[in-house]
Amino acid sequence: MNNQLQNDLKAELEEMQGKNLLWNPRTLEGPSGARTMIEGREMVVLCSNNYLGLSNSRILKKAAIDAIKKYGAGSGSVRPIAGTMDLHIKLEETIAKFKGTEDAIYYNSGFTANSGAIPALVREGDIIISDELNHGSIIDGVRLTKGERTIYKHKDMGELEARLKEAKTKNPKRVLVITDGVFSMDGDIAPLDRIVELAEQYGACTYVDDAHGDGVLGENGRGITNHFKLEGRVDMDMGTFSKGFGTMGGYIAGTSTLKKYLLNKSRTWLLTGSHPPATVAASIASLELLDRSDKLVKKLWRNTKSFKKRLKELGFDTGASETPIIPIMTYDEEKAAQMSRRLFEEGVYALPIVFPMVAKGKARIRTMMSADHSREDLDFAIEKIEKIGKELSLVK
């Protein structure tokens, strides 16, 4: 590597380290779950998006193994050429049924869904109106467009309406309102019912990123559109399998016309190798399992309500959380880093979230519940959180 480049990279990394901004990922030595082995020790995991514990489900594992035996280990191609198997089509049909839409298109990840679909849908002269706290994949997708971009304050419906009025005066061909369904840092829920009403009133389209609502909100974990009873009124319902559904891949559910358009225009779909059969089959099994039973979703919410209640009783600030994403607010970046380190020492794996992932002075430990957590897991975690919270003077 060029010496100057090497030195520049090292200097930037050292600066990030000094500000507690450097990621140093831990290595899991076992399956993803409520408990796993890290550095030779069993840890209670509070930082996984595996909301329903499905990543280690015997049903999903069997579906994956059976698919490998029938179809092999990989597809060997992009979807438009020779990478579309009947499994991929079955998954897209299953997604559409689960989400209550005509059809769906399956992407490699939620990130590639957003970074590929948004540029395909928005042309020069169109206008995007986006919540200020939307996920980075939405932000990147928006940056790749030639459309005009405008932001509204987080969940501020008055400002959204003002932006829609402004857009209408410019007479664009297309206005697209984009929002997360569940915001990943605070765990709060977008007022999607009001967003859709305003979009319809002003002739705009709606695009919701339901990554953290999948498997969490709605009947049997069908997501935010079902939660607000908006089936057929949200134009693009985007989500991911890598969280509540326990596998990998993104999707956009909508009309058959939308699917056909995206599979012809979305570069991240057209130019990326397709998912291997094992992943696709496990994803189908995940949706079918949830379609049959809401047992795991109900357990997730029991754990969420109990854990949040106990944190509040101890005096912790859980911010604006309305979902299994439960921040423990420290506000101070160094305290967040200290708390994470001490929790790890005590057998609890939970990560600090600091600037620039959240605003300065809004640092927190972001905990996430799972249906996989037992009462014993949560009792253990609460005990350690209380102990370290007192050490750091976060609670009395």
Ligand SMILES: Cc1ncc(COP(=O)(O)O)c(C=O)c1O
Given for the second form:
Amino acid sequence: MNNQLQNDLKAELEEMQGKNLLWNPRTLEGPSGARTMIEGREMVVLCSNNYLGLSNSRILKKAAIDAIKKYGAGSGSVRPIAGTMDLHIKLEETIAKFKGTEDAIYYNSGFTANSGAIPALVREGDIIISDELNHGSIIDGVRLTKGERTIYKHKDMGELEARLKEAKTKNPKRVLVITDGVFSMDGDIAPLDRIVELAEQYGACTYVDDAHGDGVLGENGRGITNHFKLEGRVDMDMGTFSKGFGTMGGYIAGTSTLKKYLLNKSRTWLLTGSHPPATVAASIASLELLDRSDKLVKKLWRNTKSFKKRLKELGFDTGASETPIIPIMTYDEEKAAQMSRRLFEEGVYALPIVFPMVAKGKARIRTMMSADHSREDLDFAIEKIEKIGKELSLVK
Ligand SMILES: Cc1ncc(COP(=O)(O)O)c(C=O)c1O
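Could I see the form predicted together with this ligand next, after the form predicted alone?
And the full complex, kicking off with our chain again.
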């Protein structure tokens, strides 16, 4: 490697290390689930987005194995050339049915859905209005556009309306309001009903990222649009399979014209190999399973309610959480890091979230519930959280 480059990279890494900003991911030695092996020890996992435990479902695994036997291990091409199998089409039809839209387009990930669809939809002279706490993949998608960007204060509908009014005076061709459905750091829900009303009032379009609402909100986990009964009124209903649905891949559900447009215009769809059959088949099985039964979604919410209640009774501050994403606020950055370290020693895997992922002084341990957690798992986690919370004087 070029010496100068090597030295520059080392210097930057050391600077990040000094600020405690380096990632050092732990390695799972088994499947993602409520419990897994890390460093040879069994841990209760509180930091996975596997909300329904579907990533290790017998039904999904069988669908993946059957697809490998029939279609092979890879897809062989990008989607527009020879990488579209009947399985990919079936998945898109299944997504549309599950989300209550005319059609859907499947991307390789939620990240590439946002970073490909947003620049395809927003042209020079258009305006984007985005919540300040939107996910990084939306921010990157917005950065790739030639449109004008404005940000409104988190969930502040007064400010959103002011931005919509301002946009109107500029006479743009298109205005796009973009929001996360569930915000990933705090677990609070966007007021999508109000956002859609305002957008309709000012002739703007709406784009919601339902990554953390998929499998969580609405009937049978159909997501935020179903939760607010807004079917047919959200223009771009985007989501991911990598969390509640247990597999991998992103999608945008909407009209068939939208699909046709995006598959001709999004570079992250056109220029990358398509998902292997196993993932696609498991994704279909995941939606079909949820369509048949809401058992897992109900279990997820029972776990969420009881865990949050117990944390609150112990005196912990769970911030703005309204979903299975439950922060334990420490505010202090060092306390968050210490709490995560101590929890790990005691057999609980939960990560600290600190600046720059959240604002300075808003540090927390972010816990996430799963339908896979048993009563014993959560009793164990609560016992350890209480013990360490007392050690760190977070509770009495
Ligand atoms: C709100 C949000 N949008 C998009 C993504 C990206 O999804 P994927 O994991 O499918 O790339 C994530 C994942 O971290 C997310 O939290």
